[in-house]
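This document starts with one chain, in the form predicted on its own, laid out as structure tokens.
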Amino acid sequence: MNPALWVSKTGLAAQEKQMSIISNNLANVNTVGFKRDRANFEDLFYHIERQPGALADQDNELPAGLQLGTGVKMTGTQKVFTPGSYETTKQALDLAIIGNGFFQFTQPDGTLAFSRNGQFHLDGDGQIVNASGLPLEPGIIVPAETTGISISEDGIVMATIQGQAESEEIGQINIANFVNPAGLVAQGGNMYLQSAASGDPIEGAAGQGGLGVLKQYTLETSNVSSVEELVNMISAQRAYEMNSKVIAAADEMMQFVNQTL
């Protein structure tokens, strides 16, 4: 069997996965806090028929070898944590992190999940939660008599309570960062989980220790660039076409051999 068929087959499979990643990026172009994925590729092992530097004769060495590659594979995807755009809203519980860091949420099993999505809500108990109902960590309860909320850049939450002349501090929003954010496990729902690759979360007040600051009435949108993804899509499509043409060419070569020899 012509080895070009199998080499091109690996190219087709890799480009299919690349298109899947691009489609997911484009599908989430309007998802708050979404970070785009980037595909990583590497070439497969090589058949070395002549070793570079091997003896050509008693006095001479080969200046170059004969190494035949066997294709390509996708080694992984990488979250790109570049900042997205920032959108100003009129919601007091809309928060954006300007800089490094993640909001922390407590999952039903007690473990923490992390997100850049700062679109918060209040549940029936007045607790600040995300759209899935997961409470912010550390938890903050907003009194029922509250008429206004202000959140400072370092995360201090102040509530204006009916009948009180001065605002009252009701909590502190801490954020967390990781040594290697790209090692986080994407869970869906705009959430990430820590892994051995990400390291443990480094928690602190916003604006301290390299953490970003908070911006109220603001949301961080997706960092997906539609133009960049469309260019990547065209590139992947062309690469797929070229691999398929190699398969057709290899097939024609085999057909020629079968019919003429």
The other form holds:
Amino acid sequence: MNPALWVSKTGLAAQEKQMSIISNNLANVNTVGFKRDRANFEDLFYHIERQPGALADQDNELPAGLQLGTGVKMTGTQKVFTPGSYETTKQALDLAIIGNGFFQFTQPDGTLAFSRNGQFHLDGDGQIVNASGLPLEPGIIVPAETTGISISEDGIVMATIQGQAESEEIGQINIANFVNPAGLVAQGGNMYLQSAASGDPIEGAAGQGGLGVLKQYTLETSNVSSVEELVNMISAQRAYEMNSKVIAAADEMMQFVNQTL
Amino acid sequence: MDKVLYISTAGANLAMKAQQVHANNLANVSTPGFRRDFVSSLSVEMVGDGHDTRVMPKTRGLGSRFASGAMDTTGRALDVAIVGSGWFAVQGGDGNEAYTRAGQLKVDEEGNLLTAGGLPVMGDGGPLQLPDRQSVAIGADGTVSIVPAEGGNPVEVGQLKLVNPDIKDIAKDRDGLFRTIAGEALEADPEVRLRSGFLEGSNVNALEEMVSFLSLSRQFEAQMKLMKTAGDMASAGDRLIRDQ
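Having seen the form predicted on its own, I'd like the form predicted in complex with its partner chain now, please.
To see the whole picture, the full complex is given below, headed by that same chain.
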């Protein structure tokens, strides 16, 4: 059969995966703290029919070999940890990390999950939790009589309590960073889990040891640029079309052989 | 048998092989740093008895086009593109040095600087490894600097090995990386410039590939038509003999 058929098939498969990555990025264009994914393409192996530099005869070398490529593959996806843009809000429990680092949350099974999403809430016990109810690690309980909360750049949480002149320190928000954040496993729900590739979390106070600082009344929006994604979408779509055109042409050739001979 | 059959078979085979090359180029239209391949053919005269009518096509070999691909801004510090000519040196799967234009670099948990496909990137003295850091930056001459984990001023930790061989001396290998035809590692060239935050795309021109593909399809059909005609002629001859 015409080898071009199989080669273009790899092109179709790669562009299709690329499309699903783009659509996931676009779907999360308004997700707070979302980091976009990027596909990595690589050419597949080459079938070498004639080695360049091989001897054509006793005195002469072939200037070029004959290598036939076998297509393309997606080597993986990569989270792109460029910062999103920052948006000012009126919520005292909206926090953004300016710089490196992740908020840490305790999952129901006791292990830690990490997120850049700093939209915090209080649960029924006054504990600071994220939108899906996971408590911040280390846990911070806000007293019931609190009238105001202020969080400093280094993560110290101060509560103004009714009837007290001075505000009281009720806890500290630590953030964690990884040697290789791109190795984190995206778990959905804006959460990442550590993996062998990411290394262990390095926890510390915000602003120290390379960790970013915290900004209250601010949220980090998604780093997806919708214009860029749309352009990527068009180019993926066209590449898909061209590969399918090659399949059609290769198929017509085979059809012609069958009908003519 | 009529020799025209063999000539057209060779022509059809050549068209199919060339099509695989164009299909591979098109499949890699979005592969960063990809260099498109081309195939050329040669006419080889068959000498022997009879008229010297037989000239067979033969693939002369294949090379890659070295024009730069389009640059795309990504803003990622570890995306680097070479401006003009030049190559990144990486350690191929066989341990030998190989060259690529794909500059999507990444760092693993041990601090090794790797290509997107996981091959170690060569520095001035072997594969580059980065110490604990807050951030990485790559300068125009390939200098890699980091802000140490404890903060402070950026520190230089190495330099990417950038080479600039004559394009006649290198060829694409099985794994899609380029290697020297002679098999030796190249010297670093301090003149090569790169830009961080950019990624070089594939240099495939989709339109050109499509046109080549369609034209090869038609060539293939013409060869088939010739085979058919040869067959028709042979059967006409058979009929003549039978009818007598």
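Residue numbers count along the first chain shown, from 1. Definition used throughout: the rigid core is the maximal C-alpha set that superposes within 1.5 Å between two forms. Keep in mind it's a predicted model, so treat the numbers as computed, not measured.
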C-alpha of Trp6 off by 2 Å or more between the two forms on rigid core: no
